[in-house]
Amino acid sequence: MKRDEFSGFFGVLVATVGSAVGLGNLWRFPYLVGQNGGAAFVLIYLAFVLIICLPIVISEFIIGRRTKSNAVKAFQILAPRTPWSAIGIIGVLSAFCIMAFYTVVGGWTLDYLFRSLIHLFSKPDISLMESQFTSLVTSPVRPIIWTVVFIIFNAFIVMCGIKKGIEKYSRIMMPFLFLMIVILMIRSLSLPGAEKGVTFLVKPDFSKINTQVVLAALGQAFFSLSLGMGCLITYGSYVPARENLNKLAFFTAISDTLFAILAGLAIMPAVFAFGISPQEGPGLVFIVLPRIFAQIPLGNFFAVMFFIILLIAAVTSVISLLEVITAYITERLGIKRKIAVTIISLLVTACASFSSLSQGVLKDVKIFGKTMFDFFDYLSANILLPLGGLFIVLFVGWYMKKSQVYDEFTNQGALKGTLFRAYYFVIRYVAPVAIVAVFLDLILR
């Protein structure tokens, strides 16, 4: 049976950008920019995206397209009878662990979208907003119901396949996502006092730049682009042979960064206009912003728009994670896509339910001192993703034949390999050192 593929460049681009764009773009990036030197942080971040992360994106695409296989089998093809296939296993485990807690946040988003639609955010009372959020996350039933709805929606898209599912819906959701974030940005910038938020984001403060800030910029760039979790290898396996992987990787990185900056300009001016501290984490999304929406004209309309943005960002990220595991299961066991997606969704629902309950009735049940929600978050972000990324660059830079890498880099010689030497140098020497630095920073902090 012929393997499914994306139809072309735009189809791959919207899918890969969708995988990269997520909750971190909507609150973590703006916060890091403001707290770590403003425009100075952005410049460091962009440098890391272009110099280190972009070559890693290209490497994952190369592995995927070269083998036309899932994240595990790809390494078995390129390195038969060796332990390198463990990299793919790390990617599959990373995808599952992320879904085990991220789908819970997706459920929270659905709940808040529903509340916005029925005008429940009409009173700008911060204590009321806090109690509503606490009531939601600690409830033993409500968040699980919304999480199940969220998982079902993602499962439906992935069941439809690559071209008729992931690409089709990404083509609709991603342009809509960018359009809405621009509209929200314009509204935010029109608020009195919004200029303070813009200053917070764009004014360079080089006095705050130190080793910790540099590592924070590298870590954000690395994780924002979905590196090391098998998503780009899996999506790369569906990229037609005619497409330019370098161009695709470049536009993926730039689009993800652009969305992060637009999100910052949509959120921070409003936060500062109302004299609120940006250091809220997830609370900024579910507590502070609803309070702001309740105080501005047409606030409920913009609240609905914001939670649709958040929902789309969550969906496009989760479908890429679900596809990593689905591709592996279907090709490993030879079962139909719908059956595989159903099995995976049931397992994710079970783990996500425990993650949700760990915010309330199971909060005292700990794994290595962490709740289930925090454990899945820590295991994926601090352990599995850095390890996966490190092994990928070592594999491409030191194990794969240079001729194989060059063939994919240049589309079998059809494209000029002008930047190949620079790319190969980064993958062999620079990227491994950078990833080890981030990894050590994450586990030792």
Ligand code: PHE
Given for the second form:
Amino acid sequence: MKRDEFSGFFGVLVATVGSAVGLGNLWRFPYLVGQNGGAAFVLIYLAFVLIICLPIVISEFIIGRRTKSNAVKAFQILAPRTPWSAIGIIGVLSAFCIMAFYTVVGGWTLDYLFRSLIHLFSKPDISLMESQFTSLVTSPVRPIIWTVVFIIFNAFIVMCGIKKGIEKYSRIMMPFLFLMIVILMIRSLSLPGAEKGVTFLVKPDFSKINTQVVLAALGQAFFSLSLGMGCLITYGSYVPARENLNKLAFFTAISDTLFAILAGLAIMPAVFAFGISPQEGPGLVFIVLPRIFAQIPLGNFFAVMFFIILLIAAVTSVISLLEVITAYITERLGIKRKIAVTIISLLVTACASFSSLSQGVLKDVKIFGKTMFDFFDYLSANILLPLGGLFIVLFVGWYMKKSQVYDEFTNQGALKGTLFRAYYFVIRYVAPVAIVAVFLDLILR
Ligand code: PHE
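Beyond the form predicted on its own, can we have the form predicted in complex with phenylalanine (PHE)?
Time for the whole complex; same chain goes first.
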């Protein structure tokens, strides 16, 4: 049977940008900017995206397109009978762990979208917002029901395949997402007092920069670009042979960064205009923003819009995670896509239910001192992603033949490959050292 493919450049781009743009951009980025010296952090982040992460994006695409296989088989083809395929297995596991908490947040988002649709955020009372949020996340049934609805939504898209599922829906959702973020940003920038939020994002305070900040920027770049867990290997395996992987990687990185900055410009001015601390924590999106919406003209409309944005961002990221496992299971076991997606979704529902319950009734059940929700988050983002990323660069830089890498980089010699030497240098030396540094920082902290 012919393997499914993306239809062309734009199709791959919307899908990969969809994977990259997620809760990492809308929440984590603005918050980290706040804690780490504003614009100075943004500059370091940009440098990391361009110098280190962009070559890793290219490397994942190279592995995927060269082998046209799932994240595990790709390594078995390039390095038969070696333990390298463990990288793919780590990737599949990471996808599971990320989904186990990410889908719960997706469920919360649906709940909030529903509440804003029925005009529940009319009173700008912060303690009410806080107790609403706490009672939702600690309730045993309600968030799980929404999480299941969210998972079904994603499962449906992935069941439809690459071109008719992931690509088709990303094509519809991503431009819409972009448009809505821009509208929300304009609304936020037009609030009285918004300048403080902008100043916060663009005025560098270099005195706040230290190694922790530098490493935080690299970690964020990794998470935000969906790197290190086979997501881009899997998407890369559906990229048609004629497409230019470097251009694709470049546009992915730029778009993801643009979204992060737009999200910062949409959220921070509103936060500052209402005198709220930008370091509110995970509650920012679910507690503080509804309060702001309750106070501004047309607030309810913008609340609905914001939760749709969050929902789209989460869906297009979760389908990429689901596809990593689906591609592996269908190709490994030779079973139909629909069956594979159903089985995986049931397993994800089980894990996600536990992580949802760990916010309430099961909050005393701890793994390594963390609730299950925090454990899945910590294990995937802080351990599995950097580990996977490190092995991917070591594999492409030191194990694969240089000629193989060059061939894929230049579409078998059809493209010029001017930047190949710079790329290869980063992959061999700069990226591994940088990742080891981040990794050590994360485990030793
Ligand atoms: N990049 C996504 C975000 O910013 C998260 C993600 C990580 C998605 C890894 C897929 C793989 O929210």
